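In the block that follows, a single chain appears as structure tokens, in the form predicted alone.
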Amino acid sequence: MRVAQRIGLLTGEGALEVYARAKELERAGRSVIHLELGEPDFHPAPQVLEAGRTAIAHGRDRYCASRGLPELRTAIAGYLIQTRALTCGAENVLVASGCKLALFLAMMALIEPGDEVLYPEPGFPIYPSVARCFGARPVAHRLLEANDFQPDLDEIVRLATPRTKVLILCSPNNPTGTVYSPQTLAGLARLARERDWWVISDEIYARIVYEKTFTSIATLDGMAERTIIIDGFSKSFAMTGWRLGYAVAPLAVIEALDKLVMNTFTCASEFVQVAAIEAIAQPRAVETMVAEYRRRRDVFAVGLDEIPGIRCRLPEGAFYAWARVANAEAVQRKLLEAAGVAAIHGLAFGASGVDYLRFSFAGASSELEEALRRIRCTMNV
């Protein structure tokens, strides 16, 4: 007996594989500094935890609306209007059990076998994995250092064919930390309108920006009706294990997603949604967290760039340092096995990442200086 062939088209995540090896080393008594996972070391605000506890105590652990609690969808719409200047209402929001699931359902709703999907590389490995699973051909457009890690519009034009159906964006980008420029977004929007593409805009890091200002492509002329925004509570609200994401889309797409919810997970947990309403009501918690990430970035990314043999640009958003290193794969292994510093080889994010390492500064505040010391010693050997 065999499982379906589509399972063989799916790939894993390099970060989780490195994490598993790092935990093996720790069980053997080794000291490991975890810079491989994009998981904040923050926890939700006390008011959020209390809201979750109270919801459970009051019996809010039952089935609820498949699209999400109406009060949460209203809160999300208001939050996006305030923080992103989006034009949307509660009817344009669907809640899912995690951002990945929202992305998975959106791609399932839009992609037909034989379609082509343009996605950024280096980028989140789930994009091409899920596209292949649904019978599409994933086509990578590169984010190169020579172009400041911005999408190259000319390359996208060359790669596009009549079968291109979906363009995936991720700004701020994982792993490069790039915030797409207004000029880039305007060019991408023009191509999407001219060629009648759907756009999936992964905005999970939209609140974690530093000097630059984030703009959603959905706010540009003619884009709200062809854009599906994917976002969630894991990164900006430090609620990774709560598993709560959402999609923002035209009503016809929301109705399609709702059918998929009814045929898969039924609804997101009610008490988690109640806690998420409280998270949105605590904007200072997000601001405090982002200020701390900025401090860590200025320590760690700058420190990396000062180490001979490493070049690291200051990330504009998210919480990753994307560092160019000769023999990056060998250095990644040496850092983990000999120095106890867990990072991800850039090849995990596509062929364009072969000469890079990704370090997360989201979850190791007290250990960043020690990590820099260990990396410095390893590079000097």
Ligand SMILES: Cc1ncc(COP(=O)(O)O)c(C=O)c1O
The other form holds:
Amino acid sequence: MRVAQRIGLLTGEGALEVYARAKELERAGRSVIHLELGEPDFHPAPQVLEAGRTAIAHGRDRYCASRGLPELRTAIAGYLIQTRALTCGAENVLVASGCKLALFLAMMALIEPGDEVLYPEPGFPIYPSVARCFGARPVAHRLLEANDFQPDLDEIVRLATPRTKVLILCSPNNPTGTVYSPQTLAGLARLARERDWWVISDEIYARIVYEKTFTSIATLDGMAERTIIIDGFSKSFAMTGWRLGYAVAPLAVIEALDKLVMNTFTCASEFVQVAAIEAIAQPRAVETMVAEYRRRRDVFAVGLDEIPGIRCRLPEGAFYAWARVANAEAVQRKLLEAAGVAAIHGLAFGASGVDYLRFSFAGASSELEEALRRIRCTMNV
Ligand SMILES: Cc1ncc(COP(=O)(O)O)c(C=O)c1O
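For comparison with the form predicted alone, produce the structure of the form predicted in complex with the ligand.
What follows is the entire complex, opening with the chain shown before.
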């Protein structure tokens, strides 16, 4: 007896594998600083927790609307209009149990066997994994340091074929922290329009930007009708374990996604959705958190860059330091096994990440300082 072949086409996620090993070391009594997961050390505002508790106490623990609670969909549309200048309504929003699920469903709704999917590399490893699972050929376009980690439009033109169906963007990018420039976005939008591509825009880090301003490709001319935005509550509202994400798309895509929801998870948890409405009503919480991430970035990424053998640019968004390190794979292993610092080898984000390590700076400052001390010792400084 065998499981379906498509399962063999899926890969894991490097971060989760390192996390499992780090936990094993901790069970054996070792101290480990977890810089492998994008897990904020913040928790949602007290009002959000209270809204969730009250919802449970009032029996809001039943099945509910498959597209999401109408009040939440309206709140999400309002939030995106306000913070991202999108033109959308509640009818364009579908709620899912996590961004990853929204992404998976969007890819299932768009991809046919034999299609080609262009995705950024280094990038979130789930993009090529899921594309392959649905019978597509994932085609990596690179975000290289020599090009300030921006997508290279000439390379994308070279890689595109008549079979290209979907272009995936992730700005700010995980792991490089790149915020796509206005020129890049305009060029990508032009290509998508000319060649009739769908665009999946993973905007999970859209609120976590530092000096630059985030622009959604969906706001450019003719793009709302071909773009599916993926976002959610994990990072911007520090609600990773609540598992709540959403897709914003043209109505025909929302209807397709709704069918997939009915055939899979039925609906996202109602009391979590009620709490999410309260999270959106607390806009200052995001700003306070981002100000703190910026302080952590300025200590941690700068600190890494000062260590001989490591080079790290200041990320423009998200909360990852993408550091160039000689013998990156061996250093990653030594950091974890000998020094108790869990980071991820860049190869987990694609071949062009081979000389890099990714460190999350979403954790507490005191831990980041101790991690820097341990990294310095490991690098023999
Ligand atoms: C680029 C990107 N997209 C999607 C996700 C998944 O988000 P969620 O936890 O809401 O499923 C992550 C999580 O790390 C991510 O980095």
